[in-house]
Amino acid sequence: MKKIVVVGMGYVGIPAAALFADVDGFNVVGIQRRSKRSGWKIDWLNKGKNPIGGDEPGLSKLIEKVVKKGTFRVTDDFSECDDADAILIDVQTPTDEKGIPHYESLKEVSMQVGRHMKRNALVVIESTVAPGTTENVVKPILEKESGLEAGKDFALVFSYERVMVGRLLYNIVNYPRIIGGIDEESAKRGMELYKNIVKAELYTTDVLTAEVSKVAENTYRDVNIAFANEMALMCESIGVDVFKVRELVNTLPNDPSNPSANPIRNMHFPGAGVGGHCLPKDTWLLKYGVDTYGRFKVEPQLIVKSRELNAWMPTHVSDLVEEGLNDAGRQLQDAKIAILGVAFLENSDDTRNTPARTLYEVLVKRGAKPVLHDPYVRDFEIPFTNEINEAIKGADAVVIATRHKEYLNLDLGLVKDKMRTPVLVDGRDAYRKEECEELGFIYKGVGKPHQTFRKGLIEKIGANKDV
């Protein structure tokens, strides 16, 4: 059987593994620290149990279906990569606040992996990383630790995945796939790997273009987001609703007769902020491997604003709690302010880079007094609550983090009854403003108009009156 070993048992190493294991011929070893956060999920996988929370359609059989046949087991043991013929490196490659990325974790794997691997291996990057950082980081590591030398003993190759949470098996089998080899015969070998579980294109590429693409798509949809949200506080400013605006922009249609004049737009959601793995950090990791690896200084301003603008956003939430607490004739001092969602995204329980975070600290420093909530969310940093009475009995304000299906089903009315101040602040674009201020609610929402002439002003003009 040809054996894999997958290191690092998270939200893209689970599926990936149990992907692999669910193929003929495979038997697949999964590596996860015994951390104190994470640890348990050794056990966990071992019994065909599923660590990901939230609505993640088709993992959880996958997985319970794999260890039952024998193909895929969960260990601490590098010893594992001694007789792997294909190794895949899935460790988290964070930032700082200045944007310099830390790669303890991936050197450290790559010490272990180089320690253990065979002459012959493939050993594969998926962890997303600063341009040069697989020649110049881990080959090194590698070499040094195996005595083997790159494409000439062992193969090796960036390969990301383009996942997202609730999509996770979807997005690696049916979208087109990267991969990046240090050399033609690595690629080669990438793509006889991956062939085995993606239906959608392989694109085979020099390492570095591939560790570029990665950085630079998700980059790009990061500066799309940030444009939504400059939209969404012009919007604000001069009192219409950007979700009408996008509607209205995003009309435009798809016309292939001219592709170099193609009229389509797709203006993004704006929100309360940007989270996750990826997103938050690319830019700055794009940005790191220029300043390194670059043969001259560039000063990225686009994405650069881009970024700190999104970074921004849960600070514009906190201002928008602060206006609807003066309007009610409270002050954000000593107010209890339910924030309900702690993951970054709806329906899921991925809490990487949350902007619920930044909003909670915003608050905790303006003098408020915020108390998290997230149904699907097992474990996090500051203190929250999964009962959603606990979270909005006598709070001051309710905000709109996350768009969780559980806050779209709330009986608004009853919420009302439960709070002292009734003050909305909608992030997500959860609930119409009209609905909430007839049951009296105080609503203020991103990117809503906040002018209560509106209305009338519309009606006399003889407007639509949906706009």
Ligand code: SAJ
Given for the second form:
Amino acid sequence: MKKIVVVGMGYVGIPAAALFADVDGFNVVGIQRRSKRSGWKIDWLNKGKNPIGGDEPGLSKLIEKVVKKGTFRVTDDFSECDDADAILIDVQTPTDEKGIPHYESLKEVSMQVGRHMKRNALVVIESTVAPGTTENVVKPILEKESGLEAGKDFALVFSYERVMVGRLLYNIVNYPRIIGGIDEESAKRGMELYKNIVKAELYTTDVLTAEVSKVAENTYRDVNIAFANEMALMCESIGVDVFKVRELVNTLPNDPSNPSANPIRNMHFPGAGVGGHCLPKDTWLLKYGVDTYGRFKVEPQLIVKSRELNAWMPTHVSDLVEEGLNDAGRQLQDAKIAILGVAFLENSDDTRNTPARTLYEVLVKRGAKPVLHDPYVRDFEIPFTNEINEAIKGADAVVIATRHKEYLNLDLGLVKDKMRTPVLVDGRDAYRKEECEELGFIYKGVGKPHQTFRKGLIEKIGANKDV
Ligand code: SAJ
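Now show me the form predicted together with this ligand, since the one above was the form predicted on its own.
Below is the whole assembly, all chains and molecules, this chain first.
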């Protein structure tokens, strides 16, 4: 029986633990501290129930199966590490608003694991960390607490997750896995472990290269989204629909007969902001790693400006709300704004680093009275409603902040009748401008031509009719 301990019953730890527990000969213990926020997961998981909301295909069934089989249980007791062959560390590694990582839980867990781990154990960091962290933060704590030497007496690996909301299980099994070893032997043992649950290719490298690759993967995506958002702002100004531009740009084919020419484009989607547990922080983790462990100073411009632009998009949406209200002869002051969508991602209940929070805070600061709505979210630090009519009734503006499928086929006529002022601000290309205007809405959209181009206004300002 191979015993595996997974520390941290979150989006990463739970699916990994359940998959390992489903492998013949493996016995898995999840460790979760009895904190106010997450302690309830211990009993919930031990009843075979899935604490992760939203649509996660296969996860609930798998948890129920392995708990019933008796190969997966959860506790808050670190002594379970005493006889563990492999210990996975899957705890949160948040960054603050200045992008500095907070490693309190990573250090605490490393200390506990160090105190209990046995000689020849394999320790795997799955949490996303700043490059240099495994070597300079985790390893010294493990060695000090255990009296063992990494590489010689135990194996140490950084192997990052590529989970995505809605595909937690699928990605672990079907995406290639990068395994960074503190030495060759550690990397080899990491391969031995992951080949039990990963069907795709396994790539080994050193720890630092693996750490850089992880944060680079998400920084790359953040920069691509920032490109789309910058295109959106320019399209709003020049008066074209950025989503049409995106469609046309992405028609460039990947020419198989001449792959090196590789003309392919993959312009991302502009939107009301970038949330989630990965993108808002991984750029800062990359920068922190280079700042802290780099051999010389580098001032990254592109990734920092991209991150700042994406973080600013909810403010841009607030500007669109203000512009829409002004066009309707109203001010933001005391205006009721229905913000549709609290989750950071469509059709999910995940609110981590959601742009909706920034949007709410900016509107409150500007004197408005925003009301949050979401069909999936169950708890959030700002009051919200699951009842859409409560949000829309008497509203002076409705904002689409998340592209939940429930928002894509609203009866807009009904919505308008319930509102006090018919301003619709589309943060996620959910509606067509023309259709909304025909219904009598003042429509503003991220990446959509501003209404100064609207026929009525051009007549009003007496612009040259031939424009
Ligand atoms: N977003 C845009 N425009 C886009 C894509 C996303 O504004 O074109 C926004 C989303 O609305 C959301 C945020 O960015 O607020 C993040 O969306 P995401 O699709 O990147 O979802 P995440 O945060 O779950 O990102 C994860 C990442 N996966 C891992 O870290 C293992 C990311 O690398 C994946 O590319 C992404 O899932 C994915 O593709 O689903």
